[in-house]
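Only one chain is given next, in C-alpha cells, and it is the form predicted alone.
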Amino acid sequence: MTGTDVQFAICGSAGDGTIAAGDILKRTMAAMGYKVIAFDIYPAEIRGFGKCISRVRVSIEQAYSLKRRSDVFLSLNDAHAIPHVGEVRDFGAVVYDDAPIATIPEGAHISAHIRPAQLPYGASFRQISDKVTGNARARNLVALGYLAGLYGMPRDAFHKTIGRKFATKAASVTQVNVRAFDAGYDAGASVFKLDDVVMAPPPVGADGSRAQMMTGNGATVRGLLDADIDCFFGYPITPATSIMERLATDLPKRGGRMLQTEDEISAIAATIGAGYAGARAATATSGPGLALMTEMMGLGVIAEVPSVTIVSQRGGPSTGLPTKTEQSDLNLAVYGGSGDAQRIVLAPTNVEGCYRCAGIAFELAEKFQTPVIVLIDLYLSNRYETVIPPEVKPFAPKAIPDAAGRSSGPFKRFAFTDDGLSPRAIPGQNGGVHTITGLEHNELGRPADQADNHQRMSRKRHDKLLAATRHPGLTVAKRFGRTGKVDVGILGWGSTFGEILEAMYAAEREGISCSAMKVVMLSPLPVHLIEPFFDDCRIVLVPELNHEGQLAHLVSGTLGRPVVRLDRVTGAPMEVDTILAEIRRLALGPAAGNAA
C-alpha cells in the first residue's frame, strides 16, 4: 500500500497504558502534519480490568472516519485482543508480547490466533522495560517505540510529545519514558519489516504546528468560550460530563462561572433564568436530562428567553447504554415538550463542526429569542480530530438588548412585527417592564388565552426561526459529490456523516453515479436546499444510527418525498461496508418495500 492511510489499534486492559500510548501517538503525528482521526473506547466498568482499545487513522489526504479494519494491531493484554485479531486487514501487521511471564493454556497467547495472510511481530516488551527502567509500567511506552522503530517514525518527534505528556511531572518520570520509548525503538528498527504498511512523510511544507488533536466535546468547550459564554451550569452525565469538567477548569479562568447543579431540571432552569438576565449561558446533557429538561425548554419557548443546551446522544431508552453511541433522540431534541414547542437544533458532523455549532448557537439564541440544542453523540463526543483553530474568534460578540427609547408606552416584550422578532429587554433596563410568564400571553406579557391571540402568537414563535435557516456563517446543509442528476443520493447527520462520505467516494470509484448531502440543522429544517437535492436524485438513502429512522422520518414527513432507510443500533459507528453494499444495492435498482 501507499502508506499515506495507516491505522493502528491498540489493546489492553485498563492499568496497561494503552489509551496513554494511542494518545502520544495520535498527537505525535498531527503535529508532524498528518490528518488524524481517533476514537477511544473505554471499559463501562467504574473499577476493575476492562478492556480499552485505541484506534488512530493517520492519514495524507483528509480522511472522515476509521477504517473497518487496522493495519497495524498492537496487543498489550492478549485475552482482550484476541477477540479482535480479526480486525486486522490481509498483509497487516500483529504486534504483540513474545515472552510471558508465566506459563499460559494452551490457545491464551495471541501467537495462536494470528490468521496466515496476517504478518506476527512479537518483541519481550515486558523484559525490556524491566532492563531499562526497573520495572514494567513502561512497557507501553517500550510497545510504542517498537512500532515507530518498525515503520521508520522519526523519534525526535516522539520525545516532544512525550515530554509535552510528562511535563508537569519530575524531570525523572520523562527521562525514564523516553528510556523506554527509545528501546523499544531500537527493537524495533532492528527487525526486518515483512508487512506492506508504509509511513510515507507527510507533504513536504505540510506543518502541524498549529494543528491540535481535540474530541467532539473538547471543541465543543473552545467554541463556547470563544463566544464569551458568561456561565454554565450542569449535572454530570454520560457522555457529555467532560464539557462540564473543562469548564470548570477553564472558565473561571476567563471571568466567567461555573455551577453543578442538583439535577438536570435545576440545570436548565438556571440556563434559562440567565439567559432572561443578559448572560451568554448553557448547560449539556445526554438523552435522559434532556427528557427531564422539556418542561423548562417549554418555557424558554414562550418566554422566547435565548439559552443553549448541548445533547451528547448515547443508547436509549432510559438509562440505555451509557457507554455506546446512538442517534436516537432527534425526536426528543425536536419535539420534546408539551404543545408545539419549536426550537433551534443543530447536529455537526465532526469536531471542527463541533466547535462552529457550540459558538454560533449563541448568535441564533440571541437573535431568535429561542432555545437552541446542540445535538451531538457519544462518538463525536470522544472521537479525535486534528483541527487548526481559528486565529480569529469567529462568533458575533453578545447582543446587548436595550429597550429605552422603542415606545412612549407600555413596553410590548411580545410585539407583533413583520420578520417575528420581538424588541427585548433584560430586568433593569429603563423603558423595558415587562411580564414574563408560562401562560399564553398578549404583545406586552400578560396572560391572554383568547383564540385569536394564541394563533398568532403560535404563529409568531413558529415564523420567526425560518430565517435561521439562511443565518449567515452557518452551513446548514451541504452537498457533496457529484453534481446534478444521480442515480444515489446519501442524506445524512451528525457523526454518520464521515462514514456516508467514505462510502459515497468509495462507490463513485466503482464507477456508481451518487451524491451526498449533511444536514446541520435539523430544526427548522432547510428544505429549500434539500429538495432540490431530491430532486436531482433517483432515490434517496437515510442511514442513521436509531431504530426507527428519525430523520427519515423527518424529512419524509415535511418534503413528503420517499426515502430508503438505513437503520442501525449496535451502540457502535455504523460502518462504511454497511452503507456502501446498500449504495450498490440501490444503484441496481432499490427494492420499494424499503422506501419509508
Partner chain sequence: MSAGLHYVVIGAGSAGHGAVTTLRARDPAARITLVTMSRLPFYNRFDLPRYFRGTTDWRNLLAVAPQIYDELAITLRRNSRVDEIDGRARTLTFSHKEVVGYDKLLVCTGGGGHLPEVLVEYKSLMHGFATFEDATRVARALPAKGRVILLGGDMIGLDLARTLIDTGHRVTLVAGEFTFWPHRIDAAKRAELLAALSRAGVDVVTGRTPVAIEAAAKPARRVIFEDDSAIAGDVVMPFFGSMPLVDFMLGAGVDMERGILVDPRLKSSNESIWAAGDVCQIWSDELKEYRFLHGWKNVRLMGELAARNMTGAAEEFDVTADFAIGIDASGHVQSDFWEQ
Second form
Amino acid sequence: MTGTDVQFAICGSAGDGTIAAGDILKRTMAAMGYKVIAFDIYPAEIRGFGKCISRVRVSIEQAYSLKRRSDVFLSLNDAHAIPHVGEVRDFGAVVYDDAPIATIPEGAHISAHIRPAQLPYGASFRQISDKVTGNARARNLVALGYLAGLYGMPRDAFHKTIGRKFATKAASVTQVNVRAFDAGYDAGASVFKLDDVVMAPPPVGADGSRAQMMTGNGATVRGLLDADIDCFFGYPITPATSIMERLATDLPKRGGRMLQTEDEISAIAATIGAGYAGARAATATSGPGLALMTEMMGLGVIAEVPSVTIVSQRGGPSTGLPTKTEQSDLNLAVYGGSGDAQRIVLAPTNVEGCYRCAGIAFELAEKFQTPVIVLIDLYLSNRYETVIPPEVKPFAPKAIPDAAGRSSGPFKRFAFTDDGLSPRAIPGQNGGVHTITGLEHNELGRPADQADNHQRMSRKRHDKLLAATRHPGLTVAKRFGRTGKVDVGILGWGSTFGEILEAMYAAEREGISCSAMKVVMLSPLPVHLIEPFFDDCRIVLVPELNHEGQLAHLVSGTLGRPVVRLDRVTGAPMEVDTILAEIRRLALGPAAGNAA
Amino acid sequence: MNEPLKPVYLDEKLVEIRADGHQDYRSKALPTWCPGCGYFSMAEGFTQSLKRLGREPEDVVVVSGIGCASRFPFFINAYGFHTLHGRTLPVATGVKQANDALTVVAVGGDGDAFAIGGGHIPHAARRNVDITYMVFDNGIYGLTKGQTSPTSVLGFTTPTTPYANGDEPLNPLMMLLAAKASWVGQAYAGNPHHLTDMMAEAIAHRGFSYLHILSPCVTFDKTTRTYKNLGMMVRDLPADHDRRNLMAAMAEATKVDRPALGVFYEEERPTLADVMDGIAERARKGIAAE
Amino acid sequence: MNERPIRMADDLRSSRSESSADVLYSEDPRDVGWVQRNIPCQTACPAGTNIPAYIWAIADGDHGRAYEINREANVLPGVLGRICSRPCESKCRHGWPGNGEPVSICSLKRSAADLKHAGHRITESLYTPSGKRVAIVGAGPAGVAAAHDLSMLGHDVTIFEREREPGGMLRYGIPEFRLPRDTLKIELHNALRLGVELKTGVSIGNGPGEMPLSRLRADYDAVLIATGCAAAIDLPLDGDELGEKIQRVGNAEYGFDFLLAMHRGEPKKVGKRVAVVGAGFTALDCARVARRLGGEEVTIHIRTGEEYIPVTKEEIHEAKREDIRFLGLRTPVDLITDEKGDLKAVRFVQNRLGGWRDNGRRKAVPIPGSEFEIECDTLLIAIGQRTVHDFLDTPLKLDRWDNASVDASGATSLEGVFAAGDYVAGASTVIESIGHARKVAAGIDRWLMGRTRRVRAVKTTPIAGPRRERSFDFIPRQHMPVTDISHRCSRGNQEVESGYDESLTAKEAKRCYLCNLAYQIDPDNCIFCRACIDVAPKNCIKMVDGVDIRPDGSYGALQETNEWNRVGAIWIDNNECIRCGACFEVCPTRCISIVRKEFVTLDV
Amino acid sequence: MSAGLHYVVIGAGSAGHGAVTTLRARDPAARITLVTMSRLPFYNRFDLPRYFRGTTDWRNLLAVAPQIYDELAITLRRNSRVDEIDGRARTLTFSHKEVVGYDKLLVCTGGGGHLPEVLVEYKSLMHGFATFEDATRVARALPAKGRVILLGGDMIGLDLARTLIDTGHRVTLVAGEFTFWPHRIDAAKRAELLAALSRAGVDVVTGRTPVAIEAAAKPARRVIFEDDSAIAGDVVMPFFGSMPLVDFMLGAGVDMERGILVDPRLKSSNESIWAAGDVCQIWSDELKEYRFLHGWKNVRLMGELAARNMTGAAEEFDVTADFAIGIDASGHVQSDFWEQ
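If the structure you just shared is the form predicted alone, then what does the corresponding form predicted in complex with the partner chain look like?
In what comes next, the whole complex appears, and the chain from above leads the way.
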C-alpha cells in the first residue's frame, strides 16, 4: 500500500443517518479516483436503537479487506460508539458531538473513553444542524462535512455526490443537505488539525470517472443486466432486497420485468416458470428464503429447468442474525432440498466477482439445464469496492434451444446422451412439445419409478455437471502467492478471501512459506485444481464464517485429505489478525491439529 | 387544523394516572416503533381493553408473524409468540386448540396477513377459531423499509414500484366478510378511544373476530396514508347500520374512499372448538359420518 | 377551580383573535404557583412587570401596547428601560445553562418606549373620585409611582418636593449620559397628570418656611413619606469613625453630594488622578462623570472583587472601555494630605474575602499590617446612602437600620402616615422602590376605603397554536449600540447607549421564549408514541410516573421513568420547555394544548 | 469508587502534570482524572518558541509519552472544557454536559492572555501564543524575514522575540506598562533593559499607546496609536501578561478576586478544592497580600506541593521569592523567568 490509506469509521444509531453519511463519503472518494472498500453494519430495527457502523477504507491501491484499526472514527451516537473507540489506531482521530441534549453521567460521553494517544475532535453537530436546517436530523451531513473540512477534502466533490443522492427528491432536500454539509465543513476547516491522518490527493491521472462504487449486490445486478435477463421475481429479505430494488428501477428500462411476488415460494416458482418458457430469469434471496425455495429448487433439478438464484447469506439458522454476515448456507446451497438434487453453486470472493458470477450463471444454467445458485453473503452484498465495469458485455448471449426440424417421434426432452445434456425446447417452439414434472421421469418426461430409470437419471443429472468446472471464461479456483511447495496453504471461499489474502501476504512478509487458493465453484468441486494445491502444501488451513467448517468438510470429504479448520461465527467478518495468528501457529507447529 | 382546546387541569390526571392500572399490561421494554407510529395507539388500546375486560395477563396469548406490527407481543405483558412471516394464524389456531380457556389474539401487519399469510386467512375465518385477529394496516412494508404491500393504494411509489404501483389494493374487509369471519370491525389509530372500544368488543366476541386497524407509516409513507389524510377520510358507520346484515356490511366495505369505523358484521355460530366438541361427542356416541 | 363572576379591570392583553368565552380567571394556588415558577423574569421583577406579555406585543409590532403593559407595573418604562438594575435578566430562561444568553428584557422595555407610535395615547381606567386627600412627601420614583396609583384610584393627591424639579435620584443622581432628561420629564409628567398636584421647592421640616409634618396630617386623610435616602453613608477612617476628616480635606467628597450638586447646576471639577471608593452604580457613575470632566487616571477601589459587586456586566465593560480601572480587595483607612491640607493620597488596607452576607455579596476582612497608599488628586466616596429623619416633627418608629418601620401595607407607627421606597428599605434600586410604592398605594387605598378593591388573579387564555419558530432560538442576544468611545468625554452629556432600532428590537423580541405559555399533554388522548419527544429540541418532554405535590397544592418535580409499564404519562416539563411548538405540530392525536397564564388585576 | 478517592485535576500544564504524578505516587489506590481543553497530551508551553527553530512536529514537543497516562492509570480527559463546578455537591460539569463527581479537586488552569479592553474588539486581527495551534498559526502567517509587532512585551513575548531575532525575523516591541511582566522593576531599570533589547536587534517603540489594529495588504497588519500614527508588520501579538482563566469557577463557592484565593498551603476557601499555578493568588503572611507567582518552575512546584497537601501533607509555599532580571556579560537581557 503506498500513499493515502485512510480508514474512516462512522458509528451511530439507526436513524442517525450513519449509513447515508458513509455512502456519500465512499462515492465521493471513488469519484475522485481513490480505491475504496467499505462495509456497513446495521441493525434489524427500523429506527431508534440499533447500532450502525459504516467503515470506509480509502487508498491509492485497491485493498483486499477492511483494516482492523480505523484511522478516523466518527461517533453519531456515543452509547453505540463507546465500545468501538478502541478500534481507532494510536494518533488516529476520534470525532464526536460535544453538545449532548441533556446532562449525562460520568462515562456516558465518548470523550471519557478516548485513549491518551488518540486525538479528540469535538463539534456541536446537533446544534449546527438545528441552526442551519431547523432540526437536528441533518447532523450526519454536518458531521460528514466536518470530516471533509477537517481533512481538506474538496467541497464540490461532496456537493456532486449529495446532489446525485437526492436527485429524485425535491430540490430543497438537496439544498438542506448541502447547507448542513457546508456548515459542518466550515466548522471542520476552521479547526486546527494535527497531521497524523493525511488525505493526500489521489495520484495525478487517477481517473474516477469510470470507477463506480459498487456493492456486491450492485455488481450482481449489473451482472444480471449485462447477461440480458428478461424476468426477475423477488421477495424482500435482508440482505438481498437491494438487488430487487435496483432491478425494479433498471430492468424495465430494458424491456425486462421485475415482479414482487407474495413470497419466496412464489418467487422461485415464477422464476422456474419463466425459465421453462425460455426466458433468462432470476430471483434473489437469503438463507431463510433459500430454505423455503429448496422444494422448488428440487423441482428445477429434476425437471432440468434453468434458473438463477442469488443467495446472500446472513447469520442463521432460522431468522438468526438478519443483519450480520455468515457463510453458513454452503451446505444448504450445495446439498439443500429433498433427494439428490445437485446444482451448480458459485461463490465469488469480491465485488467484481459478483458481477462475473451473476452473468456467467446464465451461461451455465442454460448449458447445463439446471438451477444455478450464486452464493454471496451480507459482507459481500453490502461492502463497497471501486469497480470499473467492462465496456463490452462479457457474457454469452442467451442460448435459444432450437427444436425445429426434428423429424419423427415424440420430443425426448430427457434423452440420454454422452455428455448428459439433452435437447431442450421451450414453449412456442415447433416440434419440441413435452411435459416436465417433479416426479421421477423417463426420457420423455413421463413419470417413471423403475429402479433402473431412477439410477440412470440420477447419474445423468450428476455427471452432466462435471464439465461445468472447465467452463470457458470462468475462474473456478485460483492460487495466489508463492508457487511450488509451501509450508502452509490457506484455502478459502467467498467474502473471507480478502482477509485471507491480506493475512497470507503478511505471513509471507514475516518469512513464512505460504500460499492461498480461492474456490469459486463449490458445486461441482474443481478437484483437478484443488488436488495439486494440497500436494504442494504441508498443511492446509480453511478459514470460514461458519461453525461447522462447511467448506472444510466439503473439500476434505471430497478429496479425502485432512485440513485445519478456522471457524468463526461472530456475525462480523473474520479478522486478518486471527488468520495470521493461525498461520503462524501452523508454521511453527509440527502438524495438523484438528483436522476435519 | 388545530382548534384551540379548552384549558383544563391536566395535572390532576397526572396525579391519578398510576391508579389507572392498564400499564400493568405493558412490558418493561419501550416499544421500538418509530416515534409517532400508529401502532402505539394499538398497544395503548389493547392494554386498555384487556384492563376493561378484566383478563389477567397470564390468560392471554398474543401471536404474531414478522413485520413492524408483529413486534407487538414484545411490548405486551402477556404470553406472546413471534413466529414466522405469514404463519401467524396456524400457530394461533394451534394454541387455541390446545387450551380453549386462553384468550388468543393474533396480530400482524398487512404484509404478513395478506401477502405471505393471505392463504391462511380464509381458512382460519371459515373454521371460526375463537381467536381475535387484528391486522395493523399501514399499507406498506415498514421493516424492509417501504415497499408496497397488498393494501398499498394504486399509484403508490416505493423502491419496488418506482414507476408507480399498478396492483389494485386488496379489500381486507370484503375478503374477510367473504371468508365468513363471524365478527368484522374497523378502527383507526388516530382515534384511540374508539380503537379501544373496538378491541374490547372483538376480544369479547365468541368466534373468529377480525379487527382491521388503519394506521399510517410515519417513516416510509409521507404522502398517502398519513394521519392527516386518514383523519379526513374516516367516518362512522351510519347510525342505522344493521350489523347482522351481511349485504349491508359488504356495501359499507366497498366504500373504500371513505372507510367506516365500527362493527360491520357480527354473527353467532359454532366455533372450531364447538365443532371439535361436536365431533368428539359424535365419536363417543359412535355415530359415523355418512 | 375558584371562579368568580368578576369583570375585567386593567387587563389590556386580550387580543382580538381570542374568544373571551374560553378565558378563565383563578386564584387557585396551582395557577399562582405555576406562574411564579414558570415566568422567572416576572417573578424576579420587584414590580412584577408582565414581561412575556410586553415582549409578545413588541414581537407583534405593537410597541404602544407593550408600553402600556409596562406602565401597569411601572409608570416610567422609558426611564427603567435605561437604568434598571435588571434583576429579571439574570433569571431569564434563555440564559439558563445550554440556552445561550438572556433576553435583553430591559433594552426591549426601552424600545417599547422609544419606538411606540408618535400618536400613542396612554390608557388609564379611572375610578370615581373618592373625596379622600393624600399628601406625598418626595417626588422620587416611589412618590411618583404611589401618586399615580392613588390618583387613578380616585383620590386627590398632592406631592411636596424639596428640589426644583420632580424625579428624585433619577433627576439629581443619575448622570445624563445614562438617562436623558427629556425622557424623564415626559414620563414623570404622564404619571402625574391625572390630577396630581405637584408642589416643588417645598421642604417638609421644622425650620422657617418649611411645612411641618403635623400640618400635613391635619390637612390630609393620609400622608405618604417617600423621601428615600437623602444622605451619603459616612466613610469611617482609622481613628475617625464618622469620617470627619473627609469634610476637612479639600478634594475629597461624597459621590452623592458631588452628583447632587452637579445636577443642581453647580460647576464641578476633578483632578487628573481620580480615585473612587465604592462598588455600586453611583460609584461607576462618579467614575464615568470624572472621566468626562477631564480625569485622566480614574480608578475604582472596591472592598471585595469585581465578581461580587451589584452592577451589571455591561456597565462594568463600558466603564473599562472608557479606561477606568477596577482595583479589588482594599478598604480606605486614611487620607494623606499635603501641607495645604489638600488630598495627596489615600491609604488602603489589603482585604481578604470573608463569608457571605445575607444579600448574596461577600464580606471583606482587612488584613492587619497590609496598608499601602495610592496617590490621587480627587477622591469620590460612594459607599452608599442612608435615610434621614430630622425633618419630622413627630418621631416615627425606626427599625434597626434606622429606616422607617412599617407593616405590610406601608403603615408607620403614626396613624394615617405611610412610608414607601428607600425610606423604608434603605438604598435599593429604582424598580424596587416603584414596586414597593405601588404595594403601599394599595395599602393606603384599603385603609382609606375600608376594604380591598383590587386582587391579583391568574388569567388563562387558550392559544390556537405555537407563537414561535425554532429558528428564533438561534438569534443571538443583540448588542446595545453605543456611542463611539472617542466622543464620550468630549460630549459629556450625550447618551452612551443609543437604543435598539426597529430591526434589532424585532430580532431581540423574537428571542423571548414566552414562558407564559403552558404546553400540556392530555394523557387521556395520548397514545404514548413519543413523536413529541423525537422532535423536542431539549430534554423537555419526559415519560413520567407521576408528580410531586407541594405543600401549597401546586405541582412539583416530575417522577421520570424509562420503564414502559411504569409510564403514566408523557409530560412536558415546562421548566425545560422553550415553547418552540415542535411537539404541538407533530402530535398525531392532537392531545397537546397551549394556554397562556398570567397575572391580572381584578376589581372585587 | 471502590478504588478509593477520586482526585480531579483541571489543567494539564506543568502544574497539573506535576500534580497527577505526585498524587499517583502518594496514593496508589486512588482514581485520578486529569482534565484539559487541549487536544494534545502534556507539552510545555515554554517550549513553543522551538517551533521557529524547526520543531514543527508536535510529537517532538510532548513532555511525556501519551502511554504514561495508561501506565499511571490516570484518566486523561482532553478537549474537555469544564463549564461549572458545584463545590457543595463536589461535581463538575463539562461543556459537553457530562457530570463528574470528585472527592478532591485541584484547579491549575493557568492564565489566558490579558488584553486591555480597548483592544478587545481587535482580537481577531492578533495572534496569540499560548498553544501549539497558536504557534503554527503564527508561523503560517509570518513570511521569511517578516516583521512581528509585539504589544506589551511580557517575558513570554520577549522569549519569543529572542528566538525570532535568531531566526532572521524582525521584531518591533511596543513597550508599555506590561513590558517585562511579571518582573517588578523601576523606571531606570526599565530604560536600561529596553536599551539592551534595542542592542539585541529589537525595534523598541515607547511612549505610544496602541488603540486600534487594522488589516492591510502588505504587510498584513497596521497598529494605530493614540496620536493617529501607525506602524506596519506581518503579525501583531499581544503580550500583556496573563489573567487567570476562572470563569467556570464562579458558581463553585470558592473565594476569588482576580484569581482563586488560596492559603499558603494552596487550599481555597472550599474544603475540597485546591489551586496551583498562574490561576491562584496566594496569601503571604509576610507580605500581607495575595500574590500571583508566575514562571514555569514555580508553577510545577506548586502543582506538586498542592498534590502533597491533598494527600495529607501540610506544606507551605514560599511566596516571597522573586525573579531576578538583569543584563548579562554579553549585554543581553537575562531573566530567571526564562530558566526552565
